[in-house]
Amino acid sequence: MTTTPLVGVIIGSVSDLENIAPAVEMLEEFGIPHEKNIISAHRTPDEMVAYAKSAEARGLMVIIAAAGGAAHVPGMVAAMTLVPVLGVPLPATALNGVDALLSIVQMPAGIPVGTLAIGKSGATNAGILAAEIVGLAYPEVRERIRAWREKRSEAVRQAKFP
């Protein structure tokens, strides 16, 4: 396995850290090299463009892009790269992430963003899905995911109803 980042995790604001943490935890659980950046579609658009356009050349296999409110980062990044983008809507406004969900999921035909659930559960699944994508090229990652799933299944089998 390489030490070069294979997954990029981007958020628009430091206030998003708590909600995206489960994605990073999953990548770490599976031993996947990743990078983390704060990139705003509205406050740092030039950096967002540069990040997206350089992703493939830098070896990223997938990008997890989390955003709240208007949630432009996932779609704009997807429009500028062929690297798959997983969008995680965040509950950053009074609409509790529904606005972000609708923004991310309603991409025009031809610019797909794989959209996950709002908040921490979506971030967890984004981390797992990113690992599965990486696992297509790295069988050792796929085996770690297989073992992780089996451990979770076994925990359910061993659980006792109180």
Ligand code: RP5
The other form holds:
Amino acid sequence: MTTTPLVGVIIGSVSDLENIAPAVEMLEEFGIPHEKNIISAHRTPDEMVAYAKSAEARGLMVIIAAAGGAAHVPGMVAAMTLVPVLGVPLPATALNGVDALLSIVQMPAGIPVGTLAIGKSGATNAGILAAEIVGLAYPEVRERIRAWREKRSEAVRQAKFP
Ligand code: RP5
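Having seen the form predicted on its own, the form predicted in complex with this ligand:
Whole complex next, starting from this chain.
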């Protein structure tokens, strides 16, 4: 297994840290080298462009891009790279993430962003989905995910309904 980051996780603001944490936990669970960056479409647009344009050459296989509000980052990054982008809408405004969901999921045909659920559930699944994509090239990652799923299945089988 390489030590070069295979998954890039980006958030739009430090205020997103708590919500994106489950994605990072999943990548750690499956032992996937990853990098983490705070990149804002409206506050640091130049850094966003540089990040997206260098992603492929740096060896990233997947980018998880999470943002709240207007949530431009996932779509803008997707427009500038062929590395698949998973978008996680985060609750950050009075609209509780519905704004970000609609923004991220409604990419016009031609530039896809794989959109997950709002908030921590979406972040968890983004981490797992990224791991599954990495698992296409790294069988050991796929086997870790298989074992993790089986452990969760077994926990349900052993659970008591009092
Ligand atoms: C987005 O705006 C971020 O992803 C965050 O969810 C939201 C609010 O950011 P802050 O104003 O809290 O920095 O760019």
